[in-house]
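One chain comes next, on its own, written out as C-alpha cells in the form predicted alone.
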Amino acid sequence: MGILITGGAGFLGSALANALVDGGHEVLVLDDLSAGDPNRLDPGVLFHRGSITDRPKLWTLLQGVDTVYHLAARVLVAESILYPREYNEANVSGTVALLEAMRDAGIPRLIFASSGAVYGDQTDQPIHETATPHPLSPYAVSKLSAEHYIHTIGALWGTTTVALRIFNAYGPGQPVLPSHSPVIPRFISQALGGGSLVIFGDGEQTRDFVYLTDVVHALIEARNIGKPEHCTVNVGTGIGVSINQIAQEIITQTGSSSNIIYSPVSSGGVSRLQADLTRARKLLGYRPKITIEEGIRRMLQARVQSASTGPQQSPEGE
C-alpha cells in the first residue's frame, strides 16, 4: 500500500518523502507548487500537482493507499493576520475536504502536521499536550482548528488520527522569504552575507528548536501508533534556546563580522517556547539526536556543498 503526502514537495514535505522512499516505500505527493518545488523530490516519488480541495483529484490519488500524511497549509503567521480567510480556507477547509475524500476512499490513517504555535502564551514550561491552547494569530487558530476537525471526524468515521504539534523546525533547504523568514536561515544568509542580525524584541524570548531529521524521524514513527486512536503529540527537543543564543552561535559559526540589531517595534513572539516531550517518548520512541550546535553546523555545510555544485542544482528555499 502507499502513502500520499500533501504539501509533499515543501520545506519539511520532500523530506519525508524522500526519507520514506528510501525505506521502500511507494511514496505519492500532491502539492500546488505555491511554496514547494518537486526538484526536491527523489526521482522515485510520485508528484502531482494539484489544490488540498480539490476532492476528485485527492480521491483519485487516494486509490491503493494506507496512509495519509497532511502537511499541505499556508504558514507564515504575519501573512495570517492580513489575510485570515485564505488561511482558513487552506488549513482549515482543505482539511476537511480531505477528510471526506479519505472517507469515500475507506484510507484508515491521518497524520496531521500540527504545530507548536497552537500553544500561545503558557506560564508552565516545558509545555505537555494538556495544556490549554491560546493561539495567537489565524495561522495558530487554524491549525488548532484542523486538530479539532481531524480527531473528531475521524472518531465518527473510524480513521486513526495523529497530531503532531510541531515546534521550530528547521534545516537544510529551509527557504529564506523576502519577509517573515525563520530565523535561522535568516540568520545564517545575513552572517555570510556580511549583513546585520536583526532580531525583534530584545531577543531574550526562547524557542524550542528541533531539527529536520528528527522532525522526520518522528513523522514515520507517528505511523505505528496503535492506541490510543487519535491523539496529539509534540515534536521538538524539549530545550529552549533564545534568539540571542542562535545569534551568537552562527555569529561564532561562519566567523563573521556581522553585528546585532535589535527592532524593538516588531515583537519577538511569545516569550517562551518549549516542549514536554514526556508523551513523544511514550508513543514515538522519540528522543531528538540533533543539538542546535550541530544543527546549525550542518546547514552551514549544506550552504558549501550547494554552493559547490553549481547553479544546475536545484536552489535552496520553497
Ligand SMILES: NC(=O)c1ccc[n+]([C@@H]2O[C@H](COP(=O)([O-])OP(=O)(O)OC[C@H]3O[C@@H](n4cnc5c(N)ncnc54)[C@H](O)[C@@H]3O)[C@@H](O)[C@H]2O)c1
The other form holds:
Amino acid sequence: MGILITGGAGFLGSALANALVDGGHEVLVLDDLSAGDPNRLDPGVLFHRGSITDRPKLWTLLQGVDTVYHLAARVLVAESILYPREYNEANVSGTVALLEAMRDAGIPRLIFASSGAVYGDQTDQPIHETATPHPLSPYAVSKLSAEHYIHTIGALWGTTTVALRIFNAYGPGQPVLPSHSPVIPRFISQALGGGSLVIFGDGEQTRDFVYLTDVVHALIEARNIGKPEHCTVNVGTGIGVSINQIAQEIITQTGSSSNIIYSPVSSGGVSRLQADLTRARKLLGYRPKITIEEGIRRMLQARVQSASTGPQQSPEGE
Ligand SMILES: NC(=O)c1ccc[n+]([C@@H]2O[C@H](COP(=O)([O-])OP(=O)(O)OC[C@H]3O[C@@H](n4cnc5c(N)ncnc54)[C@H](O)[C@@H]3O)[C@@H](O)[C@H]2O)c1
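Would you generate the structure of this protein in the form predicted in complex with this ligand, following the form predicted alone above?
Next comes the full complex, and the chain you just saw is listed first.
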C-alpha cells in the first residue's frame, strides 16, 4: 500500500518522502508549493501539485494508500500573528478537509506533524505531553486545534491517529527567509557572509533543537504504533540549548570573525523549551542521535557541497 505525504515538498516532508522511497515504499506527495519545492524530491516520489482542500484530487490520490502523513501547513509564527485567519484556514480547516477525504476513502492511519510550540511557557522542564498547553501564537493554536480534530474525529470514525509534537527541527535544506528565518540557517548565513549575528532578547532562552534525520526517524516509526490508537508524542532531543550557545558554536565552526548583536526590540519568545522523551522512547523506540555540534557540522558540509555543485535547489524556507 502507498503512503501520502501532504506538504511533502517542504523541508521536513521532502526528507521524509525521500527516506520512505529509499526504504522501498510507494510515496505520493501533495503540495501546493506555497513554500515547497518539488526539486527536493528523489525521482521515485510521485509528486502532485495541489491543495489539501481539493477534495476530488485527494480522493484520487488516496486510492491504494494506507497511511497519510499530514505535514502541509503554514509554518511561520510571526506571520500567523499578522494573518490568523489564513493560518486557521490552512492549518485547521485544511486538516478537517483532509480528515473528511480520508474517511470517504477509508484510510485507516494518520500521522500529524504538530509542534512543541503548543506548550508555550512551562515552568516544569523537560515538558511532558500531559502538561497543559499554553499556545502563544495563532500558529500554535492552529496546531493544537488540529491535534484535537484528528484525535476526536479519528476516535469517532475509527482512524488511528498520531500527533508528533516536533520541537525546533533543523538541517540542510532549511530555508533562510528574508524575515523571521529559523535561527540556525540564519546564523550560518550571517557567519559565512561575515555579517553580525543578531540575537533577539539576551540569548539565554533555550530551545530543543532536533536534527532532520532524527525527526524523520520518529515520523517513520510512528507508522508502527498500534496502541494507543490516538496518541501525542514529543519529538526533540531532551536537551535545551541557548541561542547564545548556537551563535558561539557557529562562529567557532565557521572560523568567522562575525560579532554578536543583541536586539532588545523583538521578544525572544518563551524562556525555555525542552522535550521530555519518555513517551517517545516507549512508543517509538526513539533515541535522537545527532548532537547540536554534529548537526551544525553537517549543515556546514552541505553548504560546501552545494556551493561546489551549484546553487541550492531548495528555497531557503520554517
Ligand atoms: N520545521 C520545524 O521546526 C517544525 C517544528 C514543529 C512542527 N513542524 C510542522 O512540520 C510540518 C512541516 O514543516 P516544514 O518545516 O517542513 O515547513 P515547510 O513550509 O517547509 O513545509 C510545509 C509544506 O506545506 C505546503 N503547504 C502549505 N499549505 C498547503 C496546502 N493548503 N496544501 C498543500 N500543501 C500545502 C507548503 O508548500 C510546504 O511545502 C508543518 O506542519 C509544521 O507545522 C515543523
